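First, one chain by itself in structure tokens, the form predicted alone.
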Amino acid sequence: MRVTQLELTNFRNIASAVFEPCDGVNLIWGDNAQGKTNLLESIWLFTGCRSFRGAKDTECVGFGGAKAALSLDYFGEGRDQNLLLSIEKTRRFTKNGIKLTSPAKVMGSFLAVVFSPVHLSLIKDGPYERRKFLDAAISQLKPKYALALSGYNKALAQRNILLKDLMYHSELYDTLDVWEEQIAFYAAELMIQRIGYIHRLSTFATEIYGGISGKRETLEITYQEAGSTGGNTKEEIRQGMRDLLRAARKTDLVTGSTSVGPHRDDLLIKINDLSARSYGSQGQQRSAALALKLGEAAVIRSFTGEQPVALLDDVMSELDSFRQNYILNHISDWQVFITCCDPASVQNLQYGKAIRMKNGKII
């Protein structure tokens, strides 16, 4: 999958731009606040997802304008295709001349992965960020996972409500079995999918990290259960989760919340056998987060047969020259968009295309 042409009108600080990228590395450079990240953001929006910067739709429209208009020509699924995106109060998509009823309808048409400084939270922050990463990545590939996640969260919420009510209504104690059965059912589905996904992700991410670090460091990714079910199959995990929930009832009644289950699990990331979160340097943490995101792209390719476009925003900061060189010149067979501020990166780019952005214009 690759972008052949991008056209923007009134998108953030970009009044008008036409960009024809190369099939390899596209380096977008310039000073801060010139529109580099805006360009990457515009490409990302064609996945059907919301802005990776957390922006509202209306914030993407240029100041004082009524709407933004975006056009993406790309090659995917063996043919040339086009997506149009109009942003006013909401987003409206047209694919190959056919209007789509919602942004969800465009998902899966154009595939991309994005790395930005906010994704350092995968390494630096708590388990919630890593679970969110897992849930989003798996849901994109397996819609049934999203349904199971929704079912799990609803059952979990009901058990937590019941735990608080039991202080005043002890006669409801037996109904814990009902919600714990549902939690165990959905938990087994979530955990078996997470473990399978991490196995695939780890294979790709560890290889990518090895390339970034020049084989000087090793990356290890494992799934860490809040309470071990002791199971390998879905039924074994289901039964193990039932047992964990029952064993935790006394503690959970005191706290009014559920202490075991996938909502408490984590992704353990180590560099050279040490916690990346606790002991990794800034460069190592950035490299690990990047390896996770590029590994995500590789998993998508293994499932769909399509190589997602890689959007790397401010990825070069805090990386030594060796790691920068790898990103610029050794990510092969992918279309990659990289933003940076340092003009020296342009000189170090051996192949590909470099463009400069200034005041919202490509120059």
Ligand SMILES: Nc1ncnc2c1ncn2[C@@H]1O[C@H](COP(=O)(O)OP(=O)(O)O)[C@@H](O)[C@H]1O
Second form
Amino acid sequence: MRVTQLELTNFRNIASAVFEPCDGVNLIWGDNAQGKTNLLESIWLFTGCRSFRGAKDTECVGFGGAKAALSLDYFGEGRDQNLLLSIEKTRRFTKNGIKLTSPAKVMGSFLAVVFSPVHLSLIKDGPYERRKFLDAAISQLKPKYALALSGYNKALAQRNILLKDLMYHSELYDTLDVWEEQIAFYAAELMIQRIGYIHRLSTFATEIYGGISGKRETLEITYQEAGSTGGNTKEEIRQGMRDLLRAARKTDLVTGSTSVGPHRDDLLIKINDLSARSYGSQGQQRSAALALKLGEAAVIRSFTGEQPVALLDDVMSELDSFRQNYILNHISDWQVFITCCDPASVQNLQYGKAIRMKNGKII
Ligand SMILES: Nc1ncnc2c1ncn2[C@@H]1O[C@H](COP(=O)(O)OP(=O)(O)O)[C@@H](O)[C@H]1O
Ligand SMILES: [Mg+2]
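Given the form predicted alone above, produce the structure of the same protein in the form predicted together with the named molecule.
Below is the entire complex, every chain and molecule, led by the chain shown above.
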């Protein structure tokens, strides 16, 4: 997958721009607040996902204008294709000349992964961020996972309501069996998928991390259960989950919440055998987050046969010159867009294209 041409009209501070990237590394450089991240964001929006900045649709329209118009020529699924995106109050996509009835319909057409400083939360923050990453990544590859997740969340909410009700209605105690059976069913589905995904992801991410760190450091990613089911197969996990839920009843009745299950599980990320969250340096944490994101792209390629475009926003800061050089010159075979402020990076770029952004213009 690669972008062949991008055309923007009235998108944020970019009044009008046309840009033909190269197939390798495209380095978008310039001072702060010139529109570098805006340019990456515009490419990302063609995935059909919401902005990685958490922006509302209307915030993307240039101040004072009514509408933003974006056009992306890309090569994917073996041919040249085009997507148009117009943003007014809402987003509207047109694919190869045909209007799509909803933004969800564009999903899966143009594939990209994005790393931005907000993704450092993957390493630095609590387990919620890592579960969100896992759930989103797997749902994208396997729509059945999203259904199981929704079934799980509903059953979990019912158990939690019941735990609170039991204080006043002890006669309902046996109903716990019903919800726990459902939770165990969906939990086994979610966990088997998560473990399988992490297995694939870690193969790629550890290799990428090895490259970034010049083989001086190792990255390890494992699934960490809030309570051990002790199971390997789906049926074993399901049985283990039933037992865990039953054993947790006493404490769960006190708190009115469920203390075991995939909604409490985590992704343990270690660098040189130490928790990256607790002990990693800024540069190590950034490298680990980047390795996860590039690993995610590699998993997508192994599933779909298409290599997603990589969008890397402000990835270079806090990295030493070896790591910067690796990112600039050794991520081969795919199209990458990197933003940076430091003109020295342009000097260090061996192949690829440097694009300067100034005041919303590509110069
Ligand atoms: N909807 C908008 N219309 C016009 N300008 C905008 C809009 N949204 C953001 N901007 C401007 O874009 C600039 C930030 O661009 P950004 O791409 O984040 O900069 P950087 O080059 O540092 O990555 C800010 O000056 C901001 O005011
Ligand atoms: Mg920026």
